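This document opens with one chain alone, in structure tokens, the form predicted on its own.
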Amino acid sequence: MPDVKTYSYDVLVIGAGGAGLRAAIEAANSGVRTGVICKSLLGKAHTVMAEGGMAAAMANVDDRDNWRVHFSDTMRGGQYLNNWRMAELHAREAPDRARELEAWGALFDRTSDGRILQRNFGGHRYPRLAHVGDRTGLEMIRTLQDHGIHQGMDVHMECTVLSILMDGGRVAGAFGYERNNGEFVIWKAKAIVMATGGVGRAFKITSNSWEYSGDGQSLAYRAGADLMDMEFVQFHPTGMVWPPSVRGILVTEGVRGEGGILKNKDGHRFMFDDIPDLYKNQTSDSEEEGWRYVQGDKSARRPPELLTRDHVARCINREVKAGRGSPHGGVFLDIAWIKKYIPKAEDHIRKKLPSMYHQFKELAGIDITREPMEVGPTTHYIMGGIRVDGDSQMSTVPGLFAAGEVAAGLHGANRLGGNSLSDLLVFGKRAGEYAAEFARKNGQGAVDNGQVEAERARALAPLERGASGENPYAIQYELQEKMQELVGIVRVESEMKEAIEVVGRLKERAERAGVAGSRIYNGGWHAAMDLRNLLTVSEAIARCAVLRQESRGAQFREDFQSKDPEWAKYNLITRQDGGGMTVEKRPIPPMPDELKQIIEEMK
């Protein structure tokens, strides 16, 4: 096609965050021709926003830690809906991936004897997060990019993928466009690794940037891949709530890991009021014991602020709804209180949490070394995504792999903080390795020009309608409002069914979306292109959440407030069926006895 650029690769990686770069490094290093597509600029990845650290059981701070404890913590946090094979591989391989990153130049914080320092984090039994102050993700991306540029990969920046091109039942490439000039592109590929991240832009309040519009999940779904457990959306307990221009921006869990406490407007430390039975033997209701735990006392139990994210988010939500919140609709997160225990606490806080200090100073005019922060829950992460094989990371579509947040399985019903960064490295490497192997064993699939032409016509339709069409920004705004309101932290069947109806109406409006101008630097056109993906993942989230009639992990249903043992046996699978979306229960494969024994021992 004369007006469509064409590139050809063995392995094409869509997404250039931690998972995408690690996959590309592995593929390129194995000798296959590798291309990388990023929706924004190289280096502007959500991995950069992961501040607290990467979880790896290296036992540098507490020698009781090992992969078995990490595996057990991950399964418990995921309420045992996890892909147990992925949880096992992650726990076993994360230490090697951390040391590998160090060998490639990552500058971790250090213990007094020179090893990688590790900190406490919610849901982890021992100090396990290797970190670089509160800028760990930034250091990870810097290191991966610096290492990756020597592997010989091509990078296509500021490009949006519109569809996966298929040859029968397997992948043949991808079709999309360059965002700056609107020119269409075909990327031929023998294998594709999806590493596009999450879906946060389907919600009004989110820590996610504009790129997170559910592209990978939707592209894979339309190509015929299964999605899994899409109901499990994690609302991070602590995002900024003031001023309005920064609402939702992440406040790292590292603040609580360094001793930060949560209080309501009355100064009451409300997390003491609600400690789940599952964690009572590991959690202290004593201020002094909690502080000793933060400082590394092996005999102390954790403070309740370091419980799992879903629980902390619901507790904050409860305080706000009861009228005990902060002036701007959140609660208070106080790290300054540690001056009670630490001399020169201001210097300590600035050293341990430099990004948080500058973030609040510059954006909110607050000095966190002297006064508390206002925080509230923000849409942060999705545990569900593309269903993959635990070992190879290949989806149910031959040649289509996935790694990182876009892939389901590792985290089950709820992700533990810090597991995301090690997830990127462990499964990014595996996806790149197996994608390269697939590419070596399989030839290039044929690109269907009819499919390309159909996608091209669909992409141009909003420009042809012009300003007389539906406003894509208005459609996206209504979707975000309704998803936040109807499928948020606390859910009920009637509201979620309403959300499904809203999505249906918005789909019809999206088909009539129109934008003025040309394809060059046209933000309205970009927004119109994102709508199909946002609407697909929103429908999947709502349909799965309705079907799962229980509260588990990140899903809390007001009409089914308890966990149902029967539901612990199933993942929910979303797939296309005759053009419509179907959701069905799939039994979780039985866990090997040796892994069952580990979980029993750790209880």
Contents of the next structure:
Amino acid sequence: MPDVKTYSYDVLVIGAGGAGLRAAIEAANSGVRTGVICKSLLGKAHTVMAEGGMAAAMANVDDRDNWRVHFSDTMRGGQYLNNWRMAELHAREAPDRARELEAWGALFDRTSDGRILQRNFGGHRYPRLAHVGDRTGLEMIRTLQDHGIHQGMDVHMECTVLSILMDGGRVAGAFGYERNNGEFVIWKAKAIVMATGGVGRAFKITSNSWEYSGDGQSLAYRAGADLMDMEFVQFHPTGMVWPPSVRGILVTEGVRGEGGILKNKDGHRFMFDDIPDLYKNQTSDSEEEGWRYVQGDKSARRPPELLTRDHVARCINREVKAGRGSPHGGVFLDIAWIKKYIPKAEDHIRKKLPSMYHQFKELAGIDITREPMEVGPTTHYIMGGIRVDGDSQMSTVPGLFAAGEVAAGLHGANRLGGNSLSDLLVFGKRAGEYAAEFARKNGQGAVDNGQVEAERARALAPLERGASGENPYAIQYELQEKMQELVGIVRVESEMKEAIEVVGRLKERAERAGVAGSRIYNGGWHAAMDLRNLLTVSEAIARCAVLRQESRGAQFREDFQSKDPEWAKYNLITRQDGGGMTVEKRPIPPMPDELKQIIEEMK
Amino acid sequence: MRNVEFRIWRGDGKGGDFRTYTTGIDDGMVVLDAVHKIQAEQANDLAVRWNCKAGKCGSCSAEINGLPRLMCMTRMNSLPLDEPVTIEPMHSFPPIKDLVTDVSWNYEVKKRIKPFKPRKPDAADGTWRMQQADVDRVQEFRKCIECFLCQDVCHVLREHTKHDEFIGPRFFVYTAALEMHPLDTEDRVPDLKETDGIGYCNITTCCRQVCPEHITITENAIIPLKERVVDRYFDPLTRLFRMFK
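Next up, can you give the form predicted in complex with the partner chain of this protein, since the form predicted on its own came first?
Next comes the full complex, and the chain you just saw is listed first.
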């Protein structure tokens, strides 16, 4: 085809964060030709933003920890909607994945006997997060990057994938463009690993970067794959709220893991006011006991600030709505108070939370060793995504695999902090391994030139319309406003139905988007190309959230405020049907007795 | 809200010039916010590279009023706003378009540096033991977000374009992280002297001064590496010793 470059691989990995790089390393090491597509430069993916750590039951700090406890913590956190097989594999394999990173050069913080140090985090019964200060994600992506570039994989930086190319029912490759010059590319592949991350850009207040536009979910959906649990969007309880331009930027849960407490404008520590029954036995009832816990006292129970993210976010929301918030519409997160208990607290805070210190100092002019931070909920993560087989990570489309945030299952209705970095490695590895196996057993599918031609024409249309078309940024901003307002932390049917209508109207406008300028690194064109994906995932989130008439995990329905045992039996499946989107209930497969017993024992 | 004038370089590999935009600035805004506002409202096709907007990914490097900085970490109220704010791409790398430069050279350089090679595991279970104090030194280097501002400011690259003979401060930091890694057994000292061009660095500390992660590049990374090269190749006693070995 004229003016279209072609590359050919056995395994093509789309996305180069933790999951994509780990998948690519596994595939390349198994001897198949492997290509990786990054939407940005290599090493800039959103994984760098992960701060707190990677959950792995290595029991370096508390010898009572093991995979069974980690498994039951993950299931409890996910309110039992999790793919139990993934939760099991994740808990069993995470320790090996952490140690493997060390063998590739990662330098985690150490225990006094020289092993990998582990810290406390919300919803984890024991200190479990391997970490490097509060920049664990950077350590992880750099380790994978620096190891990966010597494993013989090709890296295509700053490319956007527009479509998965299909040969009948199976994958044949991907079609997209290079940002640098706007040239179109076909990447032929026998198997594809989708590792594109999340959907945060569909919301106005988010901790996610521009890349998080739901590309993988939307590409897979259009290729015929099932999506699952799309209603479960995690709002991280602590994002920055001031100044306005940094609203949403993440404040790590590690602040609370190190002893940080939440207070309202009256100085009241409101997290003690509302502790869910599921966690009553594990939560401290005094300041003194909570402090002993974060200091490593094994007889103490964890402070209420370390309850799961969905709950903490709702408590903050409640305080703000009741008029007890901070001046800029958040609450106070105080780490400076620990000087009451430890000498030289300022140095300790700077050592344990260096990038938080830096971030507040430079962006908000706040010294967190002296003053409290103002924080509020921010869109952070989607538990839902592409439905995959727990062992192989293959989606319902043959040859299409998915790993990391873009895949659904591990986290159920709510993800525990620290379970994401381990998810990336455990299932990145598995996806790479099984994709390579698939590529060895299957030939290359044929590329459908008609499909390429249609996508190419579609991609060029905004440039042909030019500046007289709809401004793509304006469409994106309106979507973000509406999703935030109508499908946010507190949901109600009438608002979500309105959101579905808004998405419908914006889809029509997106079809008329236009941009001036050339194909060379054209920001407006890129924004126009991302709209289709943002709109698809937004619609899926809203439709699923309407159908699930209960409050569970990350989904809180004002019109159905309690958990409904009937709804505990189902995941929601989204798929493309004709031109439209359908959502249906799918019964959760029965859990083996062995796993059921673990959950019983750990109650 | 006040109006501020910006001079932004617009162009590509063939050339370009500064264009003036005026936009309203709110409390707490950073330079990247202003650029995004201009992009959304006045110049849809403006090219700017960015990701995290929190100083953690190192994508939005540019030169603001002549200084290499991250646009996302430069607050508008730290700049004189009575005069135009000038934003241009990094000078050490070829321009692609507007504020975006071709930094691929950095990725090629990294690939040439010998990778991490750990010693045999210390424990029977295949793991190692390291003390925090030994790890601290290297953790400083591993804070690097690869923004390449140090490469941009370094006169060996910027003025003398020694890209073929000199790897630049970023990769001395990278090499130092490997050489000082408690587990590493590889030897990169010959490469530092022969192919990496460490001798070109005359420790002006410009790189350390622009590092947004405050890594003490010159003193903690480059000088110790220079000492290793000197010890091995230029110390008369060592040379004598080698002659009789």
